[in-house]
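In structure tokens, one chain follows: the form predicted alone.
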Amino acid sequence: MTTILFERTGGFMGRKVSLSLDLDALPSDQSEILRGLLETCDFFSLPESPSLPPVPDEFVYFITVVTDTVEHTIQTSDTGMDDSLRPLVEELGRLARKA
């Protein structure tokens, strides 16, 4: 079982967006996309905190991935985000807006 918890806060309006996904319960094409994005960014090796502090009015993201054997949480922001993580954040943001 793999679960992804996603939260976006901040921005000019300060609106919070959150999403919880059980990858095993998603259609296989969606699950495969998200699993691929997790693998591409090597999610479990990313640092928990960004190297750069967020700037005012930018979005801050919290992502937790829980599997049967490991749980890892990261915090990042638009300016501090690793480039390899951006496609995952964009996909999770898109799914959160649809929820």
Second form
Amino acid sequence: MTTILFERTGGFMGRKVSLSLDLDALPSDQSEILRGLLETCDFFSLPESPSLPPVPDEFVYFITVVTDTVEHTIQTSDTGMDDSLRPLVEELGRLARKA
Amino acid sequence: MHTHRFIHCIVPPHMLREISRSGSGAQKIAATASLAMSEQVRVNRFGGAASAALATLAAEGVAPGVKQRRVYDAKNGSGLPGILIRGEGQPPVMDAAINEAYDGAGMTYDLFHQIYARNSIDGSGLPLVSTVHYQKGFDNAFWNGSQMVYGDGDEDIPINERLFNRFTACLDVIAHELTHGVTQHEANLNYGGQPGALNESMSDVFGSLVKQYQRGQSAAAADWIIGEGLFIANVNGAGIRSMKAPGSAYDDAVLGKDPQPAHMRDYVNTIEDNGGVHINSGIPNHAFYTACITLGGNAWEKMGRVWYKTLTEKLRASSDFQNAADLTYQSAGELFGAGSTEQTAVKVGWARVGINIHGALEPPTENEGCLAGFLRLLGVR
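Counterpart to the form predicted alone, namely the form predicted in complex with its partner chain:
After this comes the whole thing, all chains and molecules, with the earlier chain placed first.
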């Protein structure tokens, strides 16, 4: 079992966008893309939260991944984000906006 | 009517600037006026209010500010600032977002300079750096501490699912972001809770004023909508926020209903969005709107000056709504006199949102002496 919970808050509008995905229930091509993005950024090794001051109107992202053996949550933002994490955030953001 | 003889525009601007700095008294005035006239010609599509302000500045001998705009293209990536596309004085390019960011930064600069005599974000001519086409499907704009950043909306999803246009399409959005820079260099309001909501409100206030100034609209004629035109046509909403009627900007099947309160009794306590900075900003926004409507006329001329003075001279990083109310009242008194109609309008504005001015002493009336007035204030009579 692998579940991804994605939440985006803040922004110029201050609107929350969220998404919950069960990778095992997704079509295999979509599931593989997301598993690959989690692996690329080494998600479970990422720090939970950067100690950066808030940036006006910036999006703040919360991502939680739950598997059978581990659960990990990170908080990040556009200006504070590690480049390796950005493709995952962009893909989850796109799916959340379509949801 | 007194008029100045302008130095004709055959004299290049750099020479005019030098004369305006080091010429004789009459030469300084003439050179300053000529520079202002050159600026007026260059921006001749602006409304009458801007032109009149330029002439006033010239007459007062205030040297024109020097805009330094730079607009970059992130090419849908995240690297900032990206590739420089248009610098100051360069002609428009075949990219609407680039031109909008350039023009919007200039119009924002103009309000702060022409009306409040402020030279750019930091007051010292800081270059106005903007980046457009940030990431893909980026439905946002933000100030990152040193520059403006704009996304193209949600152009990456099917058209029937989209909600947003590009964020440079709205002048007040551009002015909002730039004002975050001004706030950062002045009160530096903490970006959380009430100080954060005040920070957001200041950006909405001057965002709206830039739009009203460019359109030459009085407070009564303005729409007081922030982000007008940011939604695509199939969204049921006039814009992102309404300063006139917080909570009424949109009511859409996908977006839901505008959550902004217009009164302290509806203040939203939340940990999201840095303590609801974009929600509770509706309260000070509505106070400003009410003060402007109560006073009448052009909002940027008097009430804008009150808010600007408060932002730049009085507010502190931790200031809350009550502080803002008391200090705008104080500013209005200093600018226009105790008991003036301007100061009364400020009081009315804050009272409308449920905040009474602390220490808002009514002056003695014409028919009572100081002692009698003092006793009245103490509630003795």
